[in-house]
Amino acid sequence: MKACMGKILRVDLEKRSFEEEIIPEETWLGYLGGVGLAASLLYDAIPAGADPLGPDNVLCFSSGLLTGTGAVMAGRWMVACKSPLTGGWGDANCGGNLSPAIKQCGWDAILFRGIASEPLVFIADAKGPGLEAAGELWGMDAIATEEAILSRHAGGKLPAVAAIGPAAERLSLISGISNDLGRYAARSGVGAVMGSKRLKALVLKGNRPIPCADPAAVKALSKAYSDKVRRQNLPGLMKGRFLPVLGKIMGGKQVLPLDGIMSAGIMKRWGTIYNNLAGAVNGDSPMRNWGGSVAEFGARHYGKLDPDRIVKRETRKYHCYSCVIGCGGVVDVSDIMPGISHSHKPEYETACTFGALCMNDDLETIYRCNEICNRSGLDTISAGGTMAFAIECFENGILTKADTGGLELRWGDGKAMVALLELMAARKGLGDLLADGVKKAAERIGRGSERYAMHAGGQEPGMHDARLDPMMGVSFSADPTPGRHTISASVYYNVSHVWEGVPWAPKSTKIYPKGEEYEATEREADKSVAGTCLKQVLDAAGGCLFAVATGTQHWRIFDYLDAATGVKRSREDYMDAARRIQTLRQLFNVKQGLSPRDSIMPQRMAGEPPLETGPLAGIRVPIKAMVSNYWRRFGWDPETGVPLPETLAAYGLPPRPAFQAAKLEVE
């Protein structure tokens, strides 16, 4: 088959070996090749009970499918291993530029085991691979790191590189592994997987060229998507003051079928940023570590968050690789913080984890929490949940000026959260506490904290509040990685189309009452189910959320990975092996001993109480009840999350392993 390399890469780093292994052909069916690739290895080869920061977890970097075909928008890599966060199967989804790297050494994926004698870096280039001592890049931050690789490889072609931060040395449990200077696979841990086995960089510099069955289809197919994208301009007068008006009319009470390939443009023009003032006015932007509404941070605060005021400091636009949106942004705060002419836009989940979730308006604090957290290498999202978190437990007096090292930690005080925040990155006084999450902060704080604890399985949620979007609530619960913004919701189901050939799939080409979506009916969990197939589907072949959020009738998936690989298939076909993956990852946290029901997201960010202001005041999100449907409509067992014995001979996959679970409780 084409489009993949056919090989992989193990790497021991205590014996500093090496050994290549070819993948055979049926699991590249089965599995199709980045997230599915992924799971196919770890699972046999991560041991039931081994510690995430021992010497038997692998960390596993993997390419996509279509990555280097000459497809656009299909620049991701995925970096998989056991989670220090949640205890079960972490991954994290990068762009940058690295994807194409992994292939061009050679390989579709790299896997490493084992704990480092020293800090090491790994390089593969034309000669292969192997390993040097890290020296002097280890304790530098991520981009100083890289900055520091690329130097000694100026005048030539220039490697990709992947790197840690000290956050990720000091095994902060909410660090992440950082690429082209500041992208980040961010969650589950995974930094600190990386820093548990002391390697501090892979430096990728191959010149391999990367199989596609046929180049001149997945030519017509870039030409015709990237032609939609270019026509796809905002008038100049469209400013982000009006911004609110779209986020209300996404809220609204009855949802309209889009074409998704509008949002194309507003992607274009700010990027998630878009989202600072839509998802404030609906509902969609958590606030007060999810206890409040927009009723407290009204215009006069979240108007300052303007994405306007961001793209102002823009000094030039930033593409992913292959990518034809370019909805990143590279930002001069050098004014903010001297030195910093180079650093990549907040992107939306930053602006709200540092902004409204804490209640704060003042965009130089964001900067300065997005800056911070890309060069330690915390993960924003679960840096600034955590963050929320500990404002809430001192002003509950849960937290006292004695534990905070005599911090007052208010809502919406940027420059103590700067301070808080530089702690959790060194580890230092209250920091080195909440550095591993909100959790283990609430477990070592003890004393009703537990209340204010705002994750689901570990992991700190993304910044979209599932009491607008019930199907974003259900894949924070119910995914093998919980708390995860990017795998399905109505607001992308809505405009995948995914339904086209998929006839399983609910169609979603009429207006329907908001209401529906409230209710743990079939229709909702086959929605779910599909949506989260789609994405598996995507996290295999390397392709961007973006481009699904645009249309698979516009970035059609399906021919792509039909002419990259020259194997003709349905797209059931594509939607059994996304089954397949989902059910493995699932497989894979039952067979570390996690019950699925532990999970499912806290009653308060599922209406319970209700909020009492706001757009989103008297909802109530039926969790358990979305959630066991959804379970059984995967072919798991509705009470407990495990998959049936039935569902596993089915998909050809390991019986499980032995469980016992109390029966869910449904609302």
The other form holds:
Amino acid sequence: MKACMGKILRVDLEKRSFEEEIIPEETWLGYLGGVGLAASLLYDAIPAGADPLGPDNVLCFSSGLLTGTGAVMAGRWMVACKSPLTGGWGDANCGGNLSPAIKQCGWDAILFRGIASEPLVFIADAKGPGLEAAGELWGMDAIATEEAILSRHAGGKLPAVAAIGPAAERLSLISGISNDLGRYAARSGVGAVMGSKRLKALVLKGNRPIPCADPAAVKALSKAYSDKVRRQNLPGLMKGRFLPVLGKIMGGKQVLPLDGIMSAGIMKRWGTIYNNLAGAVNGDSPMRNWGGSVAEFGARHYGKLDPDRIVKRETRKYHCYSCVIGCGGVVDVSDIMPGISHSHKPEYETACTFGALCMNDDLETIYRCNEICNRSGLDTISAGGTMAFAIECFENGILTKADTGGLELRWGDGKAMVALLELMAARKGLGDLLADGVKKAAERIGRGSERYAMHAGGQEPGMHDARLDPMMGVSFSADPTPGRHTISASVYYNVSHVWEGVPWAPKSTKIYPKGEEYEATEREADKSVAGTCLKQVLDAAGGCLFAVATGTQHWRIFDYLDAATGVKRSREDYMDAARRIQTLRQLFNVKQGLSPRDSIMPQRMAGEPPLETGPLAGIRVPIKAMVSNYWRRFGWDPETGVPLPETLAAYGLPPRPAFQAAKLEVE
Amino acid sequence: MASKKVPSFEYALCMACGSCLPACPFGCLSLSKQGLDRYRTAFPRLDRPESCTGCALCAKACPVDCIGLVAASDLVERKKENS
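Instead of the form predicted on its own shown above, give the structure for the form predicted in complex with its partner chain, please.
Then the entire complex follows, led off by the chain already shown.
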């Protein structure tokens, strides 16, 4: 099969040894690549009960099947391991420039096991793989590390670099891995795993050609899509301050069928921060640690987060490898933080977690928090979620000034937020207690703080409210990497057109009442399953969620895969591969002794008790019934979430582990 | 002696996706803010022509076929005309 390199590299950091392995054809057909390849490799490689920060955990960097084939929007890489944050399957996904570099070195994935005796840097170039002492790089922030490495290669082809910052070196369980000067594979605590292995960076500088079965067909698809994106431009009169109107339409009582390609124009103009205002008015943006609403954080506050104000600081747009939209940006924040030469524009997730979630309307605080996280290596979503937890604990007297070292942690106090985040990045004082996320923090603090710890299975959820989009809540609660906002949601599903060629995926082509989304029906479960499967195909291909958000009728992922691999398959075949991947990820959690029911998001996030004000007032989400339906439609036990023996047999997966998962009680 | 070939970019077609950058074995290309569109997009350009061998791997990698190979002497002429 084309499109893949056909080989992986296994690195033992303890023995400093390398071993190439050819991956058989049936693995590519069954698991595609990317996250699927990682799942197929790690299920066996990581033993049950392995310490996530110990030598038996395996950290796998994998490229996407479509990366480097001429497909656009297909430059994302995946890092997977056993998560120290959740204790189960962990993965994180990032754009930047690393994905083609993995393949250009001759592999589809690089796996690291063991713990190095001293901090190391992994280097791969035309001479092959090698390990070097990290030396003075250990202790440097993630961006400075990459700049130092790039400066050593000036005058020739620059390598792609993935690096960790000091937070990951200090094993913060909410740390990620940086690439391209501050783009992050942030979730699941993957940075801590890399830090535990004393692996400071990957430096990849290969030149191998990436095979493609039918380059002309792939280019034809890319040109057609690029033409459509090129034509999507918003009129100059469309200002950021009008975005609340869009938000109200998106959160209306009737769900309208929209052509997703329109989102390309919005992303080109602002990137994800368009949702700073749109999400504030329709309830998508969680406020006051998921307990507040726009009634408290009104236009006077959220209006200050107008994306036009942020875009004004852009010195240039930022495109990940092969991206034709360019939602990112490099911003000039030197007036706020003198000496900072390169800073990525804050994403919506960052702006919300350090904004509305903490009731903060000060953009300067958001820039500072963004920079602290990007340099130290903290995941902005988890760091902001943990900060909101700490503030709520302080406001309710569970934490006092004696605990905080004199800091007054109040909603919206930007100075206190920055000070606390610096403590978290340095693991000092209260920051040490908070640097492992809300679940661990609540366990350490006790005194009833658990009720303010908003996490799913240990991971702080993305900044999208399930009371507006219950499918998002199902993803938060039922995905093997819980708390993730990029898996499946009605806002993605309704524009995806995944149902074209997949008969079991419910069509969403007509106006329907929003209320339908709050019912635990078979249709809603099938939408969640189909959306999840599409995401698995996407993560196997190395594709971008924002490409799928323009619709698969435009960004033709299945046709791309056929043309690039040279194996023509039905869409149902691809969705079957996705079911296999998802089921194996779930099985990994069971093997590691996790009960899937324990990942269900907190009652507050499901509307128990319901909000009293704002657009989501009075809304309850029957999350347990929805999760149970989702499990059943995946062929998993609806009471425990454990894949059924017949499902495992149908997908050629290993037998059920002996662990008995706890049952879910659905009211 | 015929002038060596080097890449020339058709910026009206270029999507600034950067696929050409890692395709170059010698790191001859870089992103440069050309001011050619409303989004402050950084487009690729031939930054180190002296290292370019005219291998055309960048053109092959371009998903929208916006890179052509032209004689280096022509490129110099075009730059003069544009300046």
